[in-house]
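Listed next as structure tokens is one chain, alone, in the form predicted alone.
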Amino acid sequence: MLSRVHTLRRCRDLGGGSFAIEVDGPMPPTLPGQFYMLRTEQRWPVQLPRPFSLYDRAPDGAWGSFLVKPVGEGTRALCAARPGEGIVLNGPLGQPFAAEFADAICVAGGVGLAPFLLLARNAKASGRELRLLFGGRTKAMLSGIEDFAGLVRLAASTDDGSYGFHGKVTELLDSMIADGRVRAGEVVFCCGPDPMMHAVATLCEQRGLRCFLSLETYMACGYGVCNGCTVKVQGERFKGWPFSRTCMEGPVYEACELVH
């Protein structure tokens, strides 16, 4: 864990009310899925840093990007920040995707599709080429998607039809797995909104599919002091204890670890 200042590069806009926050590195070697802390380091409007997933960086670690959409005074501080400004970030936090698992099935809807351009860039680096299913209200509220081209074998899906698969994501991967494209036994990594997370656990279990859920849970301090983060939890990994720090023990968790 590092916790340093970095300046803004840039805001780029990816469309659908959603922004890549681009700094200056050095950023350091970090795993899909981990996440840092961040805050503006002048005029920071709220108490507490809000945590991101590393969205993208360099090969080299010059510089790093994390997708924001503004919606509390914290992300609305971040997206208003101008390039030279500094940013503050404390990070990678948590635990990543488990790398075992090479060929797995990501679905992300919305901004759930964060950690999921690092994980897409290491799998064609080492000549694989990820299922990504991604969805969102509409074609406007796809963002991001762009960034994917060329990485990724993509099905999209539109709650209202206006671009690939008319409905959610979750009747998306539904059909893929009647017609054959996603078969039992394989594994799903998920991220999105809770409603949609629990919707596609709820399904691979029915249809006989592992799932690892990226939580998105609120956090507070980012690295277990706090223990604003807890979930319950179940299973050998935490030794009987019934809650999780997801900031610790996740944010990444197989679905049958977590009590409902």
Ligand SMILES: Cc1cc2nc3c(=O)[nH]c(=O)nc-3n(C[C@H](O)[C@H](O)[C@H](O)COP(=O)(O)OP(=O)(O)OC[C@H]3O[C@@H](n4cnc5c(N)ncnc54)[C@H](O)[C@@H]3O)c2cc1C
Contents of the next structure:
Amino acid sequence: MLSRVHTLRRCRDLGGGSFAIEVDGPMPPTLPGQFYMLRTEQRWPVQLPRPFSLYDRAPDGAWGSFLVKPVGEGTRALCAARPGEGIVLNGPLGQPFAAEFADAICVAGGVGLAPFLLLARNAKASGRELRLLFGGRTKAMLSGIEDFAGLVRLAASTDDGSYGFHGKVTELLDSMIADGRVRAGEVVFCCGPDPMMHAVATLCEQRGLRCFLSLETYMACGYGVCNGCTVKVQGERFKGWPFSRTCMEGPVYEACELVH
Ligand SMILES: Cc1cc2nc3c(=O)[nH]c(=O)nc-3n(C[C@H](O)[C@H](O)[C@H](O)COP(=O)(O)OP(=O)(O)OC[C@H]3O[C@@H](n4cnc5c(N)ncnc54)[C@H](O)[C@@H]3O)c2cc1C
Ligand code: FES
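Next, report the structure of the form predicted in complex with the named molecule; the form predicted alone has already been given.
Zooming out: every chain and molecule, the one shown earlier first.
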């Protein structure tokens, strides 16, 4: 695990209120689903850094980027930083999406799109095209969608019907199961707002698909010492212990491991 100051290259407007914050490397090799704790070097307004999935990375690590939506003081400070300023990064942290499920169907909502760009690039590099289902309230809210052009087989949904399938991304997934484009026994990787992940997990359970969720739990330290990020769990890998630290054993869990 590395903690160091990187220089901000640019803050790219992705539309829909989100930004890609690009920093100079060297970015360490990072697996899709792993995350970093970030803060600005100057004028950081809150006590603790904030967690973000790595969004993109140059193949040689010369730069990396994070998809950030300003929702509070920390994210606003990151998006307000100017080129040349320092961004403090700690990572890579956490466990990635399981590499054994190379043909997983990725389902994303909002900034939950972030972990899937690296996954899509890795798939493309090995001659495959990832299936990505991406949902938002409106076309404008599908922030980052252009970055996936030519990389994935994309199916988008909007609540207002302004782009792609008219409805929720869960309804899109359900329709794809109904018409045979997605089959029982396939694996889903999902990241997005909690209600959406809950709905996707429920649908997968009903339709006989395995489902892995990348949680966006509140975090404090990010590396296992504060117990501020625990979730209730069950299953063999936790050796009978009913709690798991999202920053250590997560953020990716199989849905059936999580206890509500
Ligand atoms: C592993 C991981 C990866 C993440 N990746 C990304 C990413 O790629 N892009 C991105 O934009 N965000 C990501 N997040 C969420 C991001 O860390 C939070 O939005 C950020 O911590 C908010 O900090 P803040 O100081 O701006 O807001 P705060 O002032 O802390 O909070 C502002 C508002 O957002 C709510 N909020 C804050 N954090 C969360 C949360 N985790 N879940 C639900 N509500 C929350 C608060 O209740 C409050 O209403 C990720 C989180 C985790 C754990
Ligand atoms: S955030 Fe401190 S233990 Fe996970």
